[in-house]
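Below sits a lone chain in structure tokens, taken as the form predicted alone.
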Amino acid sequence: MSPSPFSDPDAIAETGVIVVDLQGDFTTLKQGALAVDGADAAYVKEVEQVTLRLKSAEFTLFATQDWHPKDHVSFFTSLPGKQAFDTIEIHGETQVLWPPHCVQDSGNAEILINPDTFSSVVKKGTDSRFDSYSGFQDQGNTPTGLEQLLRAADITRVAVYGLATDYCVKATAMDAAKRGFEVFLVEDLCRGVAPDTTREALEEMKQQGIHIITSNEI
């Protein structure tokens, strides 16, 4: 077996783990308003184990979080007569419309792991008229502060892990490619909406030079 591409302490400073969405309403655990087949009790467990692992190794750590206003435009009680998972055109794009979810100051927006575990909590979704599966940007393109955080720790390299595979962890992942960044997808670590949507978030991250790995291999 080769060695980690972690296991040197310069890897370990150049190296910024981003955990994705682990709040109540993406779990099963929580019973949430879009929970996420998998995302369960044990899998939560594990996400937080391993996480404070990567912490006590010196790793630094930030977090997603889904921050949404009572009238986000993904909600489909903000449009009469939608229904949820109805898709309608925005913004030049097809947007999905979610069930009401992560609304702020909500108990399950909340993360599922103590926040103080965090160097940084990036919040995004903050704007009632764009959705944001990236952490980012939203899909306005205003960013969330993300890219400025990892540049000024010095990080040009991330771990990935959450929810959900084929949504916001895709997103984050491919958009830290695109800014440069190496990016490793950490899979047993992350839960998708759909096997088939999942296969094909995959794929499509393997073809943007996007490493898939375990957590054993941190």
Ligand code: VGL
Second form
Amino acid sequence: MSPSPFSDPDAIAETGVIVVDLQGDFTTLKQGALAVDGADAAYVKEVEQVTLRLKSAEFTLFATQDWHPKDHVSFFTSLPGKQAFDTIEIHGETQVLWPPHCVQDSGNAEILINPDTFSSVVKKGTDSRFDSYSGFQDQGNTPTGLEQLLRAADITRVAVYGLATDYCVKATAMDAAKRGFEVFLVEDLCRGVAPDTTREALEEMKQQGIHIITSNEI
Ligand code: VGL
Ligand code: ZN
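Now that we've seen the form predicted alone, could you pull up the form predicted together with this ligand?
Whole complex next, starting from this chain.
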């Protein structure tokens, strides 16, 4: 077995950990509006434990937070006659219309790990006109600031996990790879909205050169 790329202090200093959208609305634990299968109490506890272990090991930790205004374009309630999970075309892309979720300042928009754990929490999807699955930029190409934070911390490599594998985790990992970071997707700390799109997401990430690993490898 090759040595873990995370074992020596220099490697750890260059590695950022990005915890994606670990928020009540995506969990069954908090009976979220967009609860993802398997995002239950045991899952959240495991993510928290591993994240705290990585903090003790001195990785630099980042979190993304879906943070939508009440009238957000991705909510089915923003369009007359639409239902949850209908799809429409916006800006030439297919947009799933979600139940309202992660509404700014609502309890279920809170991150389920103490925010002080992270060196930064990056909010996304804050513009009512654009969705933002990626933690790096929204669909109107406005950056969130995450890339600058990673560069300022001299990070070249990222480990990514959280919710949901087939949407925000995938988009964030793919965007990191496109920006030249070496990306490790921690599969056992992710849960997906649907099995088929989750399988496809893992395949697409592999093809992009993203390493698919498990939490015991980091
Ligand atoms: C997400 C759907 C809508 C996610 C966010 O975090 O994967 N999915 N907004
Ligand atoms: Zn959202």
